[in-house]
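Below, in structure tokens: the form predicted alone, a single chain.
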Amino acid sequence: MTHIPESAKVGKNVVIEEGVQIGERVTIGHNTVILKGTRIENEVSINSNCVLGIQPSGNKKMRNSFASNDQLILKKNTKIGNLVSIYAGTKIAENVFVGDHASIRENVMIGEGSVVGRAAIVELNSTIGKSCTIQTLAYVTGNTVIEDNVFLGPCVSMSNDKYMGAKDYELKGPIIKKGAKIGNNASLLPGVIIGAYSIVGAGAVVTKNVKNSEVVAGVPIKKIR
């Protein structure tokens, strides 16, 4: 039977599998289900209506989705909002922060101190830095690394897929290099790489690799400074 600390403040109708692990100090908010494998830390702070340790399915058409054997692990003092879902094998460090309706896939590693921010989604495989900002209705697409200190913007979107599932395709989402910021409603096409400090203005479509430090807009991308 899963022990919860005598410190936790658990809402009510909620859900905790055999096998979960519950730190001290833990809140977890009226009708949320937390599934098997999961390891929650403490000072950890869960909100209502969230689904914690999804296993992953999906059908023949879909690539790499599978099951994972790993532990969704949220560690201290992470804030998850209202109507989140996160699958298993995902690793959440310190003082992240996830707000309402986001959405976060298996296999997906964010460090300290980020914000992943309302109804963003971030997909399977994908890798986030320390301190970065994922804004409201960001779109990480799967196999995507970013790298500290990044910003996204609301609405930014990437592809990972070069052929749309016409042909088999090593799928590469876009690598985003430290301190680089990307404006709201930009597009990043499959395996792009966006430079150090470099910035990408709103609504730019990101066609080709952008260099340390550039400033680039336009649809498609021209450097502008």
Contents of the next structure:
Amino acid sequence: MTHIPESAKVGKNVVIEEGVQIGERVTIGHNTVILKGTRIENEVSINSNCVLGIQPSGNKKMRNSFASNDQLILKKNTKIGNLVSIYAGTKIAENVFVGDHASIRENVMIGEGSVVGRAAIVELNSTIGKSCTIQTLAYVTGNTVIEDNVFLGPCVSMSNDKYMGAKDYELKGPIIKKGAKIGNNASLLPGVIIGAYSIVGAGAVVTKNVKNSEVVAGVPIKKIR
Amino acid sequence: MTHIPESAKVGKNVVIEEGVQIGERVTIGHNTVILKGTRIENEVSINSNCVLGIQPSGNKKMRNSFASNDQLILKKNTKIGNLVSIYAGTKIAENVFVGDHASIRENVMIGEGSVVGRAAIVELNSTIGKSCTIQTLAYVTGNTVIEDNVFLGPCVSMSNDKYMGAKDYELKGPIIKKGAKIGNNASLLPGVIIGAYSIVGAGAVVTKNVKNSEVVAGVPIKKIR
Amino acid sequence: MTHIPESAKVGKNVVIEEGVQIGERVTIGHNTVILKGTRIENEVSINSNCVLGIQPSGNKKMRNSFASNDQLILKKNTKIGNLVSIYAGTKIAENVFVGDHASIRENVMIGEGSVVGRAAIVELNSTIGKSCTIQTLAYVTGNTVIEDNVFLGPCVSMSNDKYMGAKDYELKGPIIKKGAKIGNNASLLPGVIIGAYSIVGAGAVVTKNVKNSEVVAGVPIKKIR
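Right, the form predicted alone is done; let's see the coordinates for the form predicted together with a further copy of the same chain.
Expanding to the full complex; the earlier chain stays at the top.
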């Protein structure tokens, strides 16, 4: 049985499965589902109609589908919007904000104070540093590394599979170094390295690495500064 | 206590908080959440698993997060899809259609007869005119002005922050004049003015203003006609 | 009244309307809504907070809005994620996987073993073949034909209306032949034909047809191989 502290504020029609741990002064909105094994620390707030602690699934076309025995952990004072889905085996640090309709897969780490925007998606095995901004509808593919203080503009797109499913290939997401800024609707190709404090223009297609502090734009990218 | 007229048709597991106003012949689907202060006028229909009347929230990384005391108002005969989120302090006029999975933030105005497509997102402080079509997955950034009869194609992207969070800057969304048409997956930069009856091609990156009735395309945009 | 077999596993707060048919060993997550007329075959699993069997709706701005009397059919062993919406009049074959937050409209056919990714959208009257991968956030417009073994990368965008609502025009989505691969965030224009086993680069804007086995990229596309 799950123990719900008296200081928690729980909405109507909330489903909390067995083995969920709930801290003090937690808020849970209406119609939200918390699946077994989820750990919710003090002062976390979760809004309505979310599904948290999802176990990975898939069909025969899909790689990387495995059962995760790990917990979803939401650290102190993190805020989760409405209609959000988050998987088991993921750790979200203190003071993170996850916008409505966002989705975060299994085995993801999100650093302290970062923002995962509205309808943004973070795929499995990716790491996001501290104080990052992942804007609305941005897409972080699987096996991506995002260091601290990175800004991903709205609708940024990534991929991690050079052969688009045609060959066996180790999936490689982009590596985005600290302080880099990516403009809205830019496309990042598998495994590109975006240097520290670099700037990628809106709508750019990043086909090769970007050096530290470079400014690039265009399709494919060219150096501007 | 909320008064629910006998003419209303309310689904199962619906949560209606106190102080919600509900007109005649309103339909509300199953598992939908209507938060306090929402005003729903006659003949409005809302489908299942929505969350309406959300209060703004955020963390320290985020600007523009403030408490709104205003109501969400849905005017007569407006239709809301499934799994939709809409914030408090927003006014949606008569005969609007909001598609499934769409999200509309606080302090937004949407004019009569407009369509906000499936999974489209409208950020805070933006205005959309009458008879506009905001297609599927289009992204309307904060502080955007869209006049009447505008067509935003699917997956159109915008931004409103020239410095991507690096400096203090007054956020400026695009200004899209009446009758303009923006092709799918075009990217609009902060503060650009798109002239009346102009046409922007699919995949274009709009880095500067577009004159009335001009036709532009490319990355960055060039004049075609 | 709907008969729920003893072998079915049904979560809490699930709403199952009348006339729903449920096979053996079906799993339905918490807070999911199954609307009337839906047929769920053996071993299908559906996760939490979904809405399935939705009737089409719209306002005066929208074409193609009609009442559908057909069923939503989910064939054997298909898996549906969380927070998914699917319409009536659509048939999803055996062993399909539909990711969280995906939305599939009315009168769609999805072939055996295909994947519809997280937050991907498939509009009305479209057909997807067998063993296709429709990646995360990809957008399949209405009246699109996708043959077998096609790969649509993340955030691929399409449109089907050359005049963007300005004229009466028969809506034509792209036709994507078998084995074609489309890179992430590419934009496809109305009615383009993408040849069999062709490859379209990430961020490309496809303004004209692509021949069988061609490799194209750029804005607008040029032939690379």
